[in-house]
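In structure tokens, one chain follows: the form predicted on its own.
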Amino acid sequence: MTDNQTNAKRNRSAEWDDFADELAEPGKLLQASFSGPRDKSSDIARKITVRPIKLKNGVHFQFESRLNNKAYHDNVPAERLKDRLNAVMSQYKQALFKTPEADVQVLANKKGALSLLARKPTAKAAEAPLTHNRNKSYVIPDGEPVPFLIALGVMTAEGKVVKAKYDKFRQINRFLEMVSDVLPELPRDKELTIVDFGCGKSYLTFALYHLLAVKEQLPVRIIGLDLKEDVIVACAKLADQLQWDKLSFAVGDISQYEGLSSVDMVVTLHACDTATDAALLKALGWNASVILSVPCCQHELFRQVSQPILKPLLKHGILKERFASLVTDAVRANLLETAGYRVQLLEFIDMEHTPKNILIRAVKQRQADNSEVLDDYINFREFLGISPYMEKLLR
């Protein structure tokens, strides 16, 4: 390395060092984001964002990262900001810092040397909220009138969410976030066909149609299926009022439904006990690209689980019930994996405002070697002495 190169490297290092010091000054750092992780492993967030927040003990800087659809926050006091920025910058290839004077892009080369490039500022101090509890950015925002939500009593005509319905509003948006994540997995060369088994009052069925047909402008046909005729009649009436001619409803049983030969997405929320398995089996039979399932009332394996080593747990009814419920969802997830799906288990808030439960999200893979998954599943099944309904019908 020449003397000029050495001096240039030192100058860049000093420039970053000075800049990092300045960022801790009041009102200096408005927003920041780190991207391009050097390590591609799954435990490194693809992006980290930073913003100032006001806490009881003064202004801190909140570092937010997302891993496996969960957000993680760490509030760092101003005196520790520089150390944290140095630590995070060492893990990423680039960062963007927004200050009142300039937007500063920081780039790291392969050896970790940093270069800074300043541009005109794009953020103002007023755009940097200091409140700890920000309004969440929803797929369907509060304050924007949405006809189906108004008709269902979730919103007023002005677009304000009804206070008593806010939990439902949050649940609808949570569901749409999960759907939005897998939209790239759906085919785009044809009209999409989606079936919602056990649709009930169809808050989420209408929300799904709104997202795909109205917001995304995708060609889609959605069918809601439920056993309650009065509910189906009411849903069909609302779909007609909204003039959503590609959203239809029918009375029918999941296991006996034969109305379609091919389906792209299957949704089944709160189908009781083995009705969830029946819906998953239908989805597998259709080779659906995406499956979204929130199981309910998992009773089947409660009567089957038997393992002397687990007696300290299983002898307590309430613990056995919860354990059997988790085992049931583990069985479903693993069987979907053996059928060639990539499976995630995510937290989901149901319509009755009960504690968070599990949503199974499965995406069809083009190629997958699932022999190890199958071996692990068989060992798991034999250890617990169970014979699941879903596996028996898959044979």
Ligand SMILES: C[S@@+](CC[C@H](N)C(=O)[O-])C[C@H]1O[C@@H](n2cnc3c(N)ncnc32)[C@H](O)[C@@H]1O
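Throughout, rigid core stands for the largest set of C-alpha atoms superposing within 1.5 Å between the two forms. Just so it is clear, the structure is predicted and the values come from calculations on it, not from any experiment. Numbering follows the first chain given and starts at 1. First, how it differs from the form predicted in complex with the ligand.
Once both forms are fitted on their rigid core, the CA atom of Ala118 lies 2 Å or more apart between these two forms. For Ser35, a C-alpha deviation of 2 angstroms or more is recorded between these two forms after rigid-core alignment. Superposed on the core, the two forms barely differ at Arg332: its CA moves less than 2 Å between these two forms.
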Contents of the next structure:
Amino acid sequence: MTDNQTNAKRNRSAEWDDFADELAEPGKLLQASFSGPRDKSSDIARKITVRPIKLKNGVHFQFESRLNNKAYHDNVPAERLKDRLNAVMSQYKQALFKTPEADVQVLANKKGALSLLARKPTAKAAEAPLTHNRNKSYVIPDGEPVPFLIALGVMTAEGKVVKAKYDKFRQINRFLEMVSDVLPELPRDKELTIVDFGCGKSYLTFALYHLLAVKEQLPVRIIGLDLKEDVIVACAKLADQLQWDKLSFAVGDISQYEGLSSVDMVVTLHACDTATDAALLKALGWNASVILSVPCCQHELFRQVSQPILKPLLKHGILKERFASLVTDAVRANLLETAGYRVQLLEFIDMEHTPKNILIRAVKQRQADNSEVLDDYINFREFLGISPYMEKLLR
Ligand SMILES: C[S@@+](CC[C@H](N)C(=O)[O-])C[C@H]1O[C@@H](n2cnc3c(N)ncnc32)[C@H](O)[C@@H]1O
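Now that the form predicted on its own has been shown, please provide the structure of the form predicted in complex with the ligand.
The complete assembly is shown below, putting the previous chain first.
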């Protein structure tokens, strides 16, 4: 490459960098769309659209991807817009950004260098970002009394969400949104069996029953499992009070659980450390149609990960911890893929509400040739010198 070409490339990247910074400014980004995915595999959306929305905690940017006729939404706060735009831009060949001043087309060449082309604006500046009526879109709205939420102290008897429990309320709703998205992937010709591993106080387990058995009127039985006997006794008592006879609870360790021969969906929310992996392995053993799992506090690979080239990163405890945590979720996602699942890692809820923020959504595919994923995985684990719990799957 000549000096001129190098400079031109650098300038183009700098231009994109400045533009992506500007887009996060209030009122700047009115609309955007990404098209032409670089990877043609079936689990990459053909198109992603972006629009600003006003949430309770400020303006966010809603990324909508459509896959297999379903829309998936992810709301990104302004301070993380640039990172997300960079990540998405690296996956698509072109994008169109509409701002009050111009429509800007961004084209990526084969090497990923970006060029920007500005044209006359076609979108009118919105006076205010579209109000996203969170309450309306909540599966369980604030203000409508729901007996299990009242019993669990999330709502008052009048149906008002208790202020101190608002994060829990949002978390429950977000999870139910994810569950609603995957409903078409579940069998409809029989009673569904769902297990919530590491259910704890079982906000989610009750919420699942409320959504599926009460609201959707689906034939379903749901089982919550946890190590803590007192918590399980309290949950069973509440299920009894509600007369939810297809909701049951058991005390036990996930890895030892033998209570069921067939399960359609496995969920875990913040099951500690390798308890998440044990739950994923159980789900694989049952060939579950859907797995929704939000992991938490991964310690296993922190102790194992070792690679001299990564010394500048791994010598800092805090970076090593975050890195090991990401590696753990990469291991989980890839091993699920090798087992024939379509896997997506999604932002669960905003970082400010919890750092335990990645949701693994895995949907069983009918046919899958995943030998390449397995090869990639083996190279990855050898490079990092790790032997993760989930590898029991490979043995
Ligand atoms: C952080 S709490 C999350 C509880 C609940 N899922 C929620 O999000 O509100 C994690 C729960 O997992 C349970 N747990 C951890 N390891 C487990 C295991 N091996 N088997 C069963 N339960 C486990 C703990 O007892 C605890 O109640």
